[in-house]
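Presented as structure tokens, the chain that follows is alone, the form predicted on its own.
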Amino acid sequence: MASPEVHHLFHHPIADHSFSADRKALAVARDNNVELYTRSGSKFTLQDELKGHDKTVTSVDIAPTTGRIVTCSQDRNAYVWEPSPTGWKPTLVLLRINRAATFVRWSPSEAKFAVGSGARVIAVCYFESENDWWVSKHLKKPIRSTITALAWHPNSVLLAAGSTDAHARVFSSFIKGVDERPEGSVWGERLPFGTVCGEYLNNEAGWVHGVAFSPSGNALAFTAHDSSVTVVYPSGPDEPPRAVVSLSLQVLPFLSLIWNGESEIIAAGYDCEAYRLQGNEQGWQIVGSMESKGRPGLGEMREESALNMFRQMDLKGKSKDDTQLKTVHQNTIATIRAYDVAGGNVKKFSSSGVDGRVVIWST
């Protein structure tokens, strides 16, 4: 396995990151701004800053085809940024929420995007050309708490949401005049806006941190704060699922997960490293970590002199500070995203976290 490509951008938490379609640009949420980096050689250099929010930016997403950037923040606003000759031009989105916006993602069609919030609603936003602005429709029932994560189905109509009320739900976000009528699937046939196509409770009532549809859209995985990963295989509309496989793990909880094909999931979170899980309807299991534990940076550390060693023993009661983790990330991984995908299989994925690093991994 190729060694990961590590970019230590700054000593500050990264709430979210997103790469452009050509992988030459990187958007990173840092404090109240979004920093845009461009690849020069083997590293990323700061190119621009998107300033418009006045509280912490919680999420950012770059649309692969149009290149538009959507950002959302604890200031209850979302902006769509479009490139113009004078720089990036922001357009305010009418979210109509009274709590922080927590998560945003473009739909695969790029005709709309969804914003999760602490106001117990999901704002599904689309462009209204006659008024030249972005407006939103709200998914409300039966959400009872903050939305922590969102994921789009490949058909751009179904939307999965994880929440702090311990539920993962699948909604229809069909908007007439924006979406083409989707073909029937295991999630349902006729899907007016707001239809709840599935609602799944975490066994221990733990917060749901991450949700993801499989590449076919016929399975849903979610991870929760009880260190579990649950995979749901629906059987059809208004029928109980064909299988619900819940896997409790002996690691710290995951915060984010992606599918690699239909039978593998890559997940990462508080353990500061990414893990590989494999399985099917019969059962899932954790296969192991994505990294081999040769502690990074230890090779370069020179041997301490005997005098220095005894001085450290005298001062601190130990000869060496072991504050560096054996993992590539030195703190919680907040987000993992597919970086290079071919036919539903992830060749590379990227991760970012509280340590200010963005890392590109080969699977």
Given for the second form:
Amino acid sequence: MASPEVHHLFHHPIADHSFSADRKALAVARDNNVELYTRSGSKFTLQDELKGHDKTVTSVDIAPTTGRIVTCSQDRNAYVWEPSPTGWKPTLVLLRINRAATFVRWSPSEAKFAVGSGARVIAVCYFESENDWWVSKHLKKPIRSTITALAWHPNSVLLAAGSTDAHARVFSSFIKGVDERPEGSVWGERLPFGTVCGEYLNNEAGWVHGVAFSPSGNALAFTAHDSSVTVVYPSGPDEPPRAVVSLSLQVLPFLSLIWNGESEIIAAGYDCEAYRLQGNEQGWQIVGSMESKGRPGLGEMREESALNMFRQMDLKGKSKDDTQLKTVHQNTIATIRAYDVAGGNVKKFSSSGVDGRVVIWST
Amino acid sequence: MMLPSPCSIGSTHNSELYKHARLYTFSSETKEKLRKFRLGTSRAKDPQAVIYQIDKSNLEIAQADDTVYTNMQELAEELPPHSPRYVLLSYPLTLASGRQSVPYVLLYYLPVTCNAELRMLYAGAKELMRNTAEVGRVIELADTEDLETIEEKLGGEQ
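The form predicted together with the partner chain is what I want next, because the block you gave corresponds to the form predicted on its own; please supply it.
Below is the entire complex, every chain and molecule, led by the chain shown above.
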């Protein structure tokens, strides 16, 4: 396992991060702004700052093909940033929500994006060329609480949403004129906007923190605050799912998860490290941490430990330096995203967390 | 000499119309069509509706298409989801008292997703449209779903 690439950008929490398609640009949410970094050699240097939001930016996403950046914030707004020769130009999108926006993601087709909010509503936004502005349509029923996570199905019509009402739901966000009619799938056929294709509850009714569709779109995984990961395999519309596998774990809850192929999930959260889970319809099990026990940097410390030991004893009155976690991330990992994907298989993934680090891992 | 007053909303004094005429225009053809429509629909047996829109480039108010809609469903489908429109509607009703009445109203269709520019454009011309078309009432619609209950709204005020 190659050693991870660590980028300690600053000493503030990173709410969300996103890489551009060529992986040369990195957008990182930092307080009220989004910082854009470019890769120069092996480091990322600050290149630009997207200022526009009045309150904490909760989520950021860069569209791979068009290069547009969408950001959403606790100030109830979302901006679409377009690259221009004179810098980034923001366009305000009227979400018509009366609470904070919590999560935003572009659809795979990049013609629309979905914003989860604390207003118990998901705003699906698309560009109306006739009036030259972004319009939002709301998914309201049957959401009963804040939306914490969103994930798009590869067909850009189905949208999975995790909420603090302990449900993970799959909605259809089909918009006439913007989407092509999707082929029938296990989630249903002929799905008008707002249809709930599935609603799943986890065992202990804990808040759902992360949702993800498998690369084919035929399975949905979500993780909740009761330290469980549930994988749903639907069989057809209006039919009970083929399998709902719920895995209760002894580790701390996961906040974010991604699929690596159809039978592996990588999840990370409050334990500050990423874990690997493998399985199929018959069952899932946790395989282990993605980090090797002796992380880089730990070895060097052991070499100087004699010098350090006496120095520590002199300075702090103790001989062991245990102020740092043994993991690379020193605080909760808030987001993991696929970095290097080939046909559904993730070769590298990136993580960002409360410690201000963005780390790129190899699977 | 008639000095233009800054606020003339609700005024039906003829000279006030010419003040607005500097901004929005009706071609004489359109005015003729409006008159014919109003006079011709009072004897109709089924609802008659026409859609009017404002051309953003020259601020001219004209009929959106040449169809007269007799079915509320069709009308609902034709109304755009994110743009305002004016609809002149003549709807034959039989009131609770048994009396027949054919109210002629202006439907001011303004979806919540319209941008501010469009809202201001249509809001500014609303009174002018009302006076030029010589309608009795203006009913505001936020959604095409509101068309389904239009009969109740019309019967209400008689």
